[in-house]
Amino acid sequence: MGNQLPTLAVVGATGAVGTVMCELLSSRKNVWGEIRLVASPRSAGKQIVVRGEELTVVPLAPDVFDGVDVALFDVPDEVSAEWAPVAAAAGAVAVDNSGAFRMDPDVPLVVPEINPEQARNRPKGIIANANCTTLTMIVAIAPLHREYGLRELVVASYQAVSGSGQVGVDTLHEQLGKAAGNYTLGARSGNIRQAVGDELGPFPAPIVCNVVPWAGSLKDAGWSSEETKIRNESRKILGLPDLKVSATCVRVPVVTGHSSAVHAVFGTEVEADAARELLRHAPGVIVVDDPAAGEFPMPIDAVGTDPAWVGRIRRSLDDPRALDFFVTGDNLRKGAALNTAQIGELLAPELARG
């Protein structure tokens, strides 16, 4: 008998990162047996068409694991928090694209292109995926950080709002018709809310039109939840506890794609010639970066796509440890469903019953 592959359960199947995650198993090398499609029991029955061949929406049960090798999960933190450990007890590898075990120090971060060879080290059983803005940003600085030695980073990020899921993004499209047409809007204080209205969304203020300093739930001593992934993380898959890291995380009205200016300070001086031959040869990256021709990396070119795209790359002015950069990508692809998908891939002819 030949090899038999494994089985996967893909966990949220019907949400934003989960459509895409099955848009993926579709248009990517195959290496699934059975993959079995689980969501909340309201989106139970749904059919879906995954590699070609229509697959019914079975509702979340511990008896959905029996059998499964992989299990990736793309729902919210406190359903992975309950549930993973199920897959994982079940006898599955449970990928989870949720923060609820990222910092867990028995739970790998992993990102492929990174740091592969922790996907193996699971004592748990669950192998976690990195933030959206962390996982677009490290896959351009992990490169810059092998050849020179990465000792500080400033971000500012610039956050879709697909980010805060479908609600996110309906919320600027409603927000987008009540100011079409209206000329006077973002003239004076004011009216941009009254044509808005008290429908918010997920945001804290509207979104169209303007940009709002704060993406996550407040933290210690005014930082936000998505600025302290974003050290956490990093730190924790470049491997460097001590890395001084400062973000500003700021939400956008874009819909997909989350856009990152990075400061990254080196222990070797970096010249941008050099650094950015360096990121034309890195996997998961694309550079795009002729300022003289308008060409620079950008989310309505970025999303849809699977690299991260890098670009304005320049040494600091007065600094030449330093570089400056520019780098975006579809935060629901490598931000979300693509790292989950490559994470799994890895697992499967590890997995794989011969």
Contents of the next structure:
2 protein chains.
Amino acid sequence: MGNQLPTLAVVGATGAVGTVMCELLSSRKNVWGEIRLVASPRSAGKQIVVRGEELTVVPLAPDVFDGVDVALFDVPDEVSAEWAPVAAAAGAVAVDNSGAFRMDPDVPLVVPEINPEQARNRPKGIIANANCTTLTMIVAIAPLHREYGLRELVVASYQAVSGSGQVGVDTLHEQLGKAAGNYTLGARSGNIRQAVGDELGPFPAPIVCNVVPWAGSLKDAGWSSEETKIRNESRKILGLPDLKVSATCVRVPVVTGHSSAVHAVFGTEVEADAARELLRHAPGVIVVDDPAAGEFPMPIDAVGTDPAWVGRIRRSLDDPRALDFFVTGDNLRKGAALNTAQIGELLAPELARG
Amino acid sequence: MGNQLPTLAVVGATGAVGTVMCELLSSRKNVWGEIRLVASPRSAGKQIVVRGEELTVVPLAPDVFDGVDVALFDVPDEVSAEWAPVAAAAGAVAVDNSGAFRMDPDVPLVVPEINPEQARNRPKGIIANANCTTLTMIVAIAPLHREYGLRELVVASYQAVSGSGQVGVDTLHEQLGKAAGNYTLGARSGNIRQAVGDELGPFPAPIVCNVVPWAGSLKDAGWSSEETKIRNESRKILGLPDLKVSATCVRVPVVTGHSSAVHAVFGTEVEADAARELLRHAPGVIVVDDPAAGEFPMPIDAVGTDPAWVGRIRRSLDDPRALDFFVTGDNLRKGAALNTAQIGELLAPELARG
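Can you now output the form predicted together with another copy of the chain? The one shown was the form predicted on its own.
Following is the full complex, with the preceding chain placed first.
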């Protein structure tokens, strides 16, 4: 008689991230016993194939957590805030991909390649998953920090529209159609607003043929919520409460794949070759760094893959303690579903029933 | 009897920048006497309307500079390297928009809002115009430097395809057409390369629905020529030979309008409100900075306009001497033709013949 595999619930199974989660679970066959798909009453009854088996989505209600060992939440902040504690009270470990619990001192913020040990200390029965922009770069930053001692990060992001959900993807596709027919578009006069009209979807301005230096909501002193998340979450994941972080978050017309230009200042001198070699052996990282051969990390190549793609690694010409690099990752996978699934998999062995 | 207005030659009048130059000259009626349009023999004979008058483009040859007071060059580096000295030897002041002379210690690098006085000291008879990425941000940086004393710049660029000339614009438009019909494009698998095929134009990878962290050619230690230009030219224009500069240059699917996310560290403490007020009164700058109202600088709004659009101005949360902001400018106007025309206009009064 072997162990009984633990039971998993996926809450928000029919959303953009939940859909990727169902695909990921299908490629991992010996981790979970029963898998229960949960969504809003509106999506309940839908059939989704997971591990070759057709499952019926059930509506979110307290009894869906009966007998569940791990509940993965891919839902808006307010839904997580209400329901993750319900799952935890029912005895499940709630792994939450929303922003509701990330900065709660009693909720660990876990990236399995970086701080897996923190998943064991979960006084509320809740573990949080970081923001997609933080996740797609932190896997490359952490091994550099361990070697050189990180002091400061200056980050500029290039964020894909799928970070705003399926409605973001739909909006870019509609605007691509409007732009494609208009050859004079934006060449020397600003007629993109006219071509796109009022159909801005979740964005504050047209996104096709444009870059929008805004993501999230307005926080203190002009910073956006997306920018303060990068600061706060990097500090918490790396265990560096005083880390200096300045981030500028910018939405770009890319479907999937968040990128960041990173300037990282360390406590000790760095060499680009040594940093590149260190990253080649870092878990969850792929180094793509041969500009002479046209090889650098780009979202069109990173989409659909698991690792953080890192390249353009070079030491600052004016500071031997600073590295500049470019990093790209799939915001729906490592930036969301994959990291959540990985946290669940960290827990699965201890939750298996003998 | 009034002064006789000086004679102007525009070399490269039929290119992407030259075309914008002819438009700009049409809006400035009392600066120049005769205007002579010059281009390669291939484009000679073409008719272009300037100031309401149809002019015939003449082929580049030594005698086109006879009697010319100012010659504006919008041609590739190697053409400028050969012909700007020819114009200077014929008695003209050559104002060169290429990279051929920018770092020559005997050639001033002039931005009229910043260092107009340097246009007077031109031992070779040549004045250089800065690179488009440098120009679209330096007009906003200089007044902050004068007030607070600049020590360091960390820049990430979002560069438009027209920075690679008309062929860059054509390439994006072709790729927009291919992307528009393909709804699943890049959503969860990297099929953009397949949709776009081998038609990459001047770029090392597809540019639609992508960001490409590369512009220019490979220089020492992994830096691109575009990145070292930002460092070297910012130092020369601001007169700060030891300024620390780290730039990451990235091409984005925008037709026209180069943007940069700038992290600027100063010698003294800064306040965002004071910096914003200072920039409101700076020449060549427009402040667009009300995120709550959806107002931030974007290329679709800056295209076709003269100033640098600056917004997202905020003080670093971790360093009272650091400001973060986003700046956008038309790379064909202030980034090229406009600045060249402005340098010419600085010279025109002294070159008028009594």
